[in-house]
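Here you get one chain, nothing else, as structure tokens; it is the form predicted alone.
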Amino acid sequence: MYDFQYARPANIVEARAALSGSNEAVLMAGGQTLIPTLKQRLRKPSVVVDLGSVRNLGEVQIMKDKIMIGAMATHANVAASPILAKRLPALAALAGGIGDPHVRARGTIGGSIANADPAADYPAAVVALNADIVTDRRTTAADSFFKGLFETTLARDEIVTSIHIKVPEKAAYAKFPNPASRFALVGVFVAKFKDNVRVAVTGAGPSVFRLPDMEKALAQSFTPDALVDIAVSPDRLNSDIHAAADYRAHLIGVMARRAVAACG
């Protein structure tokens, strides 16, 4: 590792401040990306803002139609949230299915959509859930959140918050993960609201996206067989040492249905 400084922000305010000092400080969150690219000596910040004793970025809470959720609040706080397990099981079980029981205890949401790696899970579910992300500044729907290989909308010196999720009538999501890091070949997320059904995939391309032609039959007759006849192309899907670009396009039809049918 390089010498930088540390700073540990009690308020946003605080956070804010500690950014604006110069222009190589980043911010961590549970630092599970950002310590081994550390150690690695990929990164060479001057300082680091822990957001760890912020307060209040950590809670799980019921706003109306939607449920908001901290930007600190870790893996495991997500899995183990009663209000997620009567209200959005799905999330609840994508987030114990993250890494292993050390990431769930440290990897935070904001994190991870900030970090926006491209075989993360959460990604997958705020586009499907139709989320809000919340920072300091503003609120910026998923959909046009992501914007390509850990890329997002994000500011340098922008601080994700919350997260706001509209509650579905149904959701799953299913994940072929990577034997050794449980990081998604591919995963995918279903949610049928009232009106509509959205998908989105994760560790199949660059960045998360959806499947409009899925999204359409699922519309209409909300069946894994309504996904049987719908291919999904290679074309600018991640091929790699893991799996091929064809077979991750394999993968979203299959994970697709499965996601379906756990959906009940």
Contents of the next structure:
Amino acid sequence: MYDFQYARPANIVEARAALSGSNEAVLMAGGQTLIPTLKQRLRKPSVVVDLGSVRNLGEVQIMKDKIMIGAMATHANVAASPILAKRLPALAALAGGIGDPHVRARGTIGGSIANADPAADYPAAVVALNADIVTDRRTTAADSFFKGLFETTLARDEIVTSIHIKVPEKAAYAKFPNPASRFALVGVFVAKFKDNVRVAVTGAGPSVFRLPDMEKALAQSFTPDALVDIAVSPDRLNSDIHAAADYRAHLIGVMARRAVAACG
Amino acid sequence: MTHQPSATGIGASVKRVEDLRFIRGRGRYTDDINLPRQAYAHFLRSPHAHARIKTINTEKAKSASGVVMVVTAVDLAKLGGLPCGWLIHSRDGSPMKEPKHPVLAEGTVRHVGDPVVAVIAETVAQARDAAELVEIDYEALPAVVDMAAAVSGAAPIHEAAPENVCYDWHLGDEAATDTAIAQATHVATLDLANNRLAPNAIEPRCYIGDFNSATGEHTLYTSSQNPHVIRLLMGAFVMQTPEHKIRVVSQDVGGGFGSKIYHYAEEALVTWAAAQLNRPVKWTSDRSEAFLSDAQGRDHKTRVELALDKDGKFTALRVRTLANMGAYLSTFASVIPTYLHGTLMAGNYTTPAISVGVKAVFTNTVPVDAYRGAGRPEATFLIERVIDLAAQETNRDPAELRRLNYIKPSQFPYQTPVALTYDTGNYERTLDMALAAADYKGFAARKAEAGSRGKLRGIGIASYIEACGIAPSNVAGALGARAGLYECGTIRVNPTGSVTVMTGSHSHGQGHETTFAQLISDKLGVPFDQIDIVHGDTARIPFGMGTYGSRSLAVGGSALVNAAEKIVAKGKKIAAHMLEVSEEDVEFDAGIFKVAGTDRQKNFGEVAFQAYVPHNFPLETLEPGLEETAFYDPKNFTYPAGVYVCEVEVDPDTGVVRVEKFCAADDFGKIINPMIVEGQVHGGLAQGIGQALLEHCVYDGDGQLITGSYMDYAMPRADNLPTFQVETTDQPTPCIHNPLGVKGCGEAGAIGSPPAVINAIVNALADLGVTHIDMPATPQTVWRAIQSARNG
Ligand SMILES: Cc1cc2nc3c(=O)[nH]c(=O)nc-3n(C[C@H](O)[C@H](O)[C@H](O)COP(=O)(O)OP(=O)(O)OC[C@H]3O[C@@H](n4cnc5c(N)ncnc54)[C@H](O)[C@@H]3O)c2cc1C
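I have the form predicted alone already, so could you send the form predicted together with its partner chain?
Then the entire complex follows, led off by the chain already shown.
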């Protein structure tokens, strides 16, 4: 890696100051994506601003009808959260299925959604759960947060501080892992709310997306069979050595049905 | 000698003594070694699969901070190319094409990762920084990636090989094979590929060159499977420096699987540069570089035809293979698809007529060489796949079709039509054991039960035979080997009776420090913990050919047995002197030298001490000291064999294959340490199942490696594997030509398992009409096979 300055702010104000000091400053949460890119000399930041010492950024809390997850909550903490185990086990299970124990001990929900890797698991959850993404300056609905491949509405110096999730009646995530990386080749998160159903897909396209046809069908009848006749178009889906677009389109159908079935 | 079974002798599952240091982080791998004033090398590698180098400008790099040297091919004019150790002749008698493999690219780069410039600096980071300042102007040339295209008119990669063919080799009786195929009742024909693999040793390659300007001695610390071979190849061919001025040290090595047999450019470069700079130079590969520079494995394309008569007896086998060599000939690349592949085509069967033709092809990809099994997995895969196809096409039970065609125990020694003579074997016994362990009879019920859950269940069988412990130097020499294939061992009995054993075999995970100590403890009656095994240093071990091809115990262990016999013979002389009897009257058993028929005796320690305190030796007839060396050159290969049965479930909705059950029955002859043997089989099975389901080096049309990291190269992990049911046969057929009766077990798992897995998958899909699936059987591949069967 190239040389860089290292800042370890104690709070968000200091973090913002460190970030605005240089155009090449970069935030670091768990470092699970950032550090490998530094090692491969793919990035050359002037300052790495480590959020690791900012207090109270990793809590999972109940706020009225919502659950608030701090941006620095690690995948391991989300997976083990008693609150989520009770109110939203699908999210805990999703976090427990990310990477390996080392990655889960360091990687964070904030880092994952800020990074917007097309194969990351969390984007499917936050979109299907209609989450609000709270930053140091505004709140954005998940639907409009993800813009494309590794692209979000975040400004260069904007800091995700928490994610607010409305608790659904039922939810489940079905992941088809890439055989090599075990990121999502296709991941489908299904959430059933009182008056609507949301279905979000990760891994299959350049960015997370919803499936309105499936949502409508499931709003009518929340059963796997309701999805059987809904064909997913391979247009604009990713193709690589592990899965061409048509196979991914097929897997979306299979994973969606499995997620609905898992909702019980 | 007679033996009391002991807790640490032959046949005991002694825990591996080396693991104490490995699991506590006290191993001494090459990267753990740091020498005073050490500098660091970084290699700038080609980003192109094929290009002409127009200019290289190193000026800025040379003046960058911390840089001590920047090396290009021009600086290496006095060095030779990296040699190939085996000369193969084409069927027309012409020698193989052997284009130069320079240490650094000379005017042309031929694969992505081909080293072009070495930058040496005070730190790794400085070397990398400076490498970014090197300006290379490339003129891209069309890349030749596909083997079929390479041999049909593509522009040559090397001037010396105008059609991109290294050799066109043949073995067997082509006319008899053609006739038998023409007259056959049934011919099963299959086009298949053996997928290219990256070796992925946990420890990446690492080298340190050092030079003593006072003595003129070079030392190379290297992560290698065969330090003496490296000394020979690097000294004689590249550096043109005699052996006595080169020491090669290869201590703890974290896995090789073949990839650390070869002499690599980086070894020669750090050795040369250390002498130029008069300071040590270290290079440690990172994982990305390993994907681009460690010799890869397999990569064959084959058409195989198996002829059967009306009873199902095999009458002929015709094999035509394209074998990928990559961009240059790696050290043993040429022998893998020929004498380690073509000679195995009889498999476990009595097929009377065989014709095997292999064309070795240059492409703009990383060089290909031996990888666990080396040629034998490729042979076994095509034989065992085409047998299953024949069974499927003629409605025969694949187990019974194999049984019908097995070489019977009474037929040994068995001369195959492809040069080898198998000494011993009992294939039917391992078949029966594997089928029993797998509950072959109960399969139909399990299949029905899986069907009720929407899953497709399949069972697959594979027999394998391998030729291990390579093998008589005279045969190897006649077939083109440029080295001998024997092993050397020295036993040094120390004055207090402890024993230091120097072996030319090399342990990089196999557990020799345990197995060999068991052997010596057994032969000399010395306590196990009084024996140290030393390997991996040309300054401490007289000579050695190293470890590969499951040869350590069969060849290296046999050398130690012979050395132990010499120790006993010398010990008898000393004991006779001490006991004042004649040498013929002394017997040796379990560490005691005894006058026959009396209770007069001397123990091993007393004799050892006397050997070094020869106060009243008759020096004309009795030399002091107790140290013996033996070189052992085997009379033949050894032929381990066995049968594997794999059971899978396929999810037809996704194409995902789960290995539900895997049963192995192996015949390795005599076994020294059953636990270590079982571990070797487990490791081999994991790699073989990895090849069958997951692993694949994929290049795009421009020769870029798509699977250059673990994001895309799929390694087997614990949850890809079932709990193995591994056993060795209850009717072993020991090797009859080595003193231990051992056959070798290191590669069997990787050889027998890929066809067992694929046969099981094809069996699961057979009802749909699927007849073949290429490796790796990834979910997408399997799903597509199901789709096209359903639509087709
Ligand atoms: C071996 C391995 C396997 C993995 N497997 C999976 C998997 O199966 N599924 C999966 O979804 N992910 C997987 N990951 C990714 C991992 O789980 C992390 O989610 C991911 O690396 C990002 O989280 P992080 O906290 O490490 O972020 P970092 O690496 O620290 O940061 C990533 C990016 O986000 C930015 N960032 C971080 N925090 C914030 C913030 N609060 N506000 C604004 N910007 C921020 C950083 O500036 C950086 O650009 C894997 C990673 C590895 C190394």
